[in-house]
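As structure tokens, one chain now follows by itself in the form predicted alone.
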Amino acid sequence: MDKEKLEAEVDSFKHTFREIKEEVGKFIVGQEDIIQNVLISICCGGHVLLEGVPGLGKTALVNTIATALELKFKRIQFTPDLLPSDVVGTQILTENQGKREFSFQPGPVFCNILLADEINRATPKTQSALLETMQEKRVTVANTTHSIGLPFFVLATQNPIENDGTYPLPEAQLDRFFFKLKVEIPNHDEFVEILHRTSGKEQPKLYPAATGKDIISMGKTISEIPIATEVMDHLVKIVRATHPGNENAPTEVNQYVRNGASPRAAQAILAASRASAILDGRYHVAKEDIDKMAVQAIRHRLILSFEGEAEGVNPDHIIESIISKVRKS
């Protein structure tokens, strides 16, 4: 691609991103990187995994995005009680013409924006039935593939604090999330205005911002950015480092963690490295890009050891001493 045609791909990225964003600010109080990294997710075709205790906003968020995008929405709210067919879909019996056949009954997940509210709560079973979703964009049931339409993107939350009547998400859908992002509670002038904008006569009216091809061309947009050897190398080490027994593995690697990263950790940080250049104003990747990006794309995939689950060891700690020694490698 030349480099005028380049430049005002990014301009027009930078110009629908940030009326997204501003879009989105009206309703929702604080939660700028939360925000940011929601929509850089989405821009880059990934799912997200909303961490954090009721009451923080996690549910207004996706809603106001969804609002925002002027993307058809629909909202799952997991139970232990809920089905695999209840999320994706079902054969049921029909008459037409006085014959009767089986036809496919959508679920929920024909949709662009998914919010599947309190993920964790459903059995592994339901959980294991967006997976196809997820990864392939596709649902199958009774031997026939149905396509969902593009673009299409899985909102999750989840409560930390509860484990009562929970279930712990798969390793593989885990690894299917672009990004895990924590919503921390609000700061004090946050929960001053929070109140004013929700206890008041009047809720800001929001406006759609963008579309689902702007959205599908942004992403397209974050794929032409450029990106050095020496920086690639960087983004890969970071990733191998993971492992326990990696040259490149801090000590809490190799006494902590079972599990390292996988490959498709790597393409999240890239892609999401991308997009943080485009909102920087450049044109390549830097390795701040990819500092920046790599605990929320990999704090989820980060399998720890009895022994790290046992002592309560923070992934993100972990992740932020494998970008520290590499960085001195």
Second form
Amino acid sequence: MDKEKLEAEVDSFKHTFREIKEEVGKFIVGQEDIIQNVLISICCGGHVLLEGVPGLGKTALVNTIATALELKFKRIQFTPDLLPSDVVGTQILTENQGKREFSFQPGPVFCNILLADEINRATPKTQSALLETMQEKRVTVANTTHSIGLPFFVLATQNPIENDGTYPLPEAQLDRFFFKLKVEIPNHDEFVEILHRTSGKEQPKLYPAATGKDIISMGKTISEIPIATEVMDHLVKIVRATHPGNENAPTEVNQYVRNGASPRAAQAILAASRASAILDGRYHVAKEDIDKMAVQAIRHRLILSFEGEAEGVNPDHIIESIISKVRKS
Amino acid sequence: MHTFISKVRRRLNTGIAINSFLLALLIASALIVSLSLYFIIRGHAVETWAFITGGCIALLSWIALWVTKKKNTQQAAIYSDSHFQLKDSIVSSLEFENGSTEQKYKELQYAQTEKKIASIDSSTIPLSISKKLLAGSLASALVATSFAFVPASQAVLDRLQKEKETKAQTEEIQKLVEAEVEKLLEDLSEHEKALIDSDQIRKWAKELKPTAKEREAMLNMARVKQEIQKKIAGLENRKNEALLKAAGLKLKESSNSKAKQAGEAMSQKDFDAVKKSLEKFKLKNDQEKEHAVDDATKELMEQLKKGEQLTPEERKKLMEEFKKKLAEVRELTKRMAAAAQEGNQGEGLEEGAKFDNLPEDFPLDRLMKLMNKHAMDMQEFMDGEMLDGELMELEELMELLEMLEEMDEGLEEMQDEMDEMDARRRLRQRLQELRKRLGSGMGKQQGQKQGKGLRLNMPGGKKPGTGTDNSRRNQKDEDIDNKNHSKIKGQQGKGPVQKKIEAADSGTGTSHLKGSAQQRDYEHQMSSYLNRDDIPEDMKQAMRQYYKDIHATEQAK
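Structure of the form predicted together with the partner chain, please, following the form predicted alone?
Starting with the chain above, the whole complex follows.
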């Protein structure tokens, strides 16, 4: 392919990404890393699990992103009485020209961006209905399969402090999320800015910075960024080192981890690293990109042992020690 | 980019080379220091091979370390990316360049990398020379080098010099002994040659192998002297000589002049003179003067042997001559047999004993007894035949003649025995001379300076050429104490008598310092004894202590 064309593609990616980010930044104060990672996730076609205490603007963030991308946005508030049909849709009896027939009423999943709020409050049955949709990007109701249009992203949230009456997501389903991002409490200045922005008479106006097609195109651009064997080895070593007994696994892994990350984690890291490389202005993936993306891609895939849970070990620290050890080897 | 990587690689490998060199230098220096200490503690100077070995090890270590540690292109690329924070740009470019699958962004990435490295100076890469290693290796190299200037201790130098001298001395001694042995073998008479194995004597010289070790040299010498002594002991002929002397003394009492003469020669153990004197007792001899018989008698004996008839006068003359001869012989043999009988050392004669069946160790005794018996038989025969006063018949005369001729055989046997005794004595003398010269300095006889020669000196003492084997000390310079305080000194009046009464011509040579020569010989024998391996150590120690105590007692007196 022509060099100029390629350069133009990359430049277009960077430009579009920057614009989306800026647009989102008009409404959302701070959380730049969260916005960046969410956008990377979206570009890579992955779903994100946002974890944070209530009131940090998780819903606002997703809403803003959806607006900036001119994508159809739906929100589901997960509660314990939510049924699968409330998520995916159901058959209803309708009358059409005097004839009664069942017709499919699509659920909220039929959108481009779905915000699954407090996903851990719904029953496992309802969770699995959503998660099947996330994986397959289609819904089957009454033996009839209905495709969900692309792009389709799920941004789920969960509250880390309320555990009563919740149904933690099983490991197999957690694995379907591209990233798990922790939304932190804003600092003082951000707090002040938030108050300024949200207590004013006028809210900032948001305009679409990109479309769904742009997102799909950006995803294609990302997938073509090359990676050297040396860097690929680094990635594989990190993922394999999350398993106890591995030669590169640090002591903490052997002590606190029951199960490590799957190849899906490596796929997520690779895709995200490619995006990171382009954003850094490079045409190749570097080890720094891998290290940067590893934490958010692995943290929800690391299954702690009883000892790890009892001691309240933070998976992020384990991942950082893995990265450090692999770097030295 | 490849140029850049090459530069980086060169830079890295230069640092590795320097560090490897320093490490190799440290290793080699440590080795040299260890070897040097081994020499220095023992008092030696450090030998050149230690430094050469260290140098070779340094070189080999350096090469080995450099080869194993040096960076290749890939490693240089990884280092460059890390050091210049290029985020794996070079590594990726290298791989994409060689990749078989087409990478869409390959060219862009390559160009980007080239742009990045265009402004980078590879010489900014530090050589990473470890300061500790540098200091350590330089310090140890300095220490190792300084050991090259440490000389050997004086004691070691002296020892080495001593060893050199000992080696040279023993070589010289061997040559001298070989020459002496050849000269001895050349001068041997036929009788002497029969008594000795020339190969064995030559072997003695070979046993004095050149050696740098004094103890070994002394042991060799002591061994050879023992061998010589053994041989001398084997040549001893005391019994026969004592008997000869005793017979001589008996014969000297005789009124017969010939017997007296023979007795004189025998008592002096002048074997040659004895031979000559015995010749006179023979019936037949080749000497012109002092013939056993005159010509007329000779003629008659010839006629008798031929079986010719003799006139009564002729028979009478023959009888008288035979009687005279018998009387002479009888006088000789009677006195010799008396001496043999008095000595009572030999065995008695068996029936039918002959002259040709003499025992090896004490032939003279038997010979004398045999001769006497034969003479007695002759006398008895003659007395029997002349009992009635008549003349003896021809057959009787013939028988008597045969008996007299048989007596001649005995006399010849005795003459041969004198030759053998003479040969033994001469050989003993030669061997004793050789043995003495081994101990007391062959060098003097070879015209060398005093003090040099076969005697191996203990360390210390006077330097070669300045010492003396003379007990008179006129030199003013001091002797160096060689710590050899074990003196061999006998108790006055208690030891063996050192004086020996010998005839001048039977001694080992004239010496105006007989006593001191004997003392030195005694000392040397004792020293050889103490150095023998077959003597138990406690015995040697006891002997040393004994003489020390004696010396202490004498000092107290």
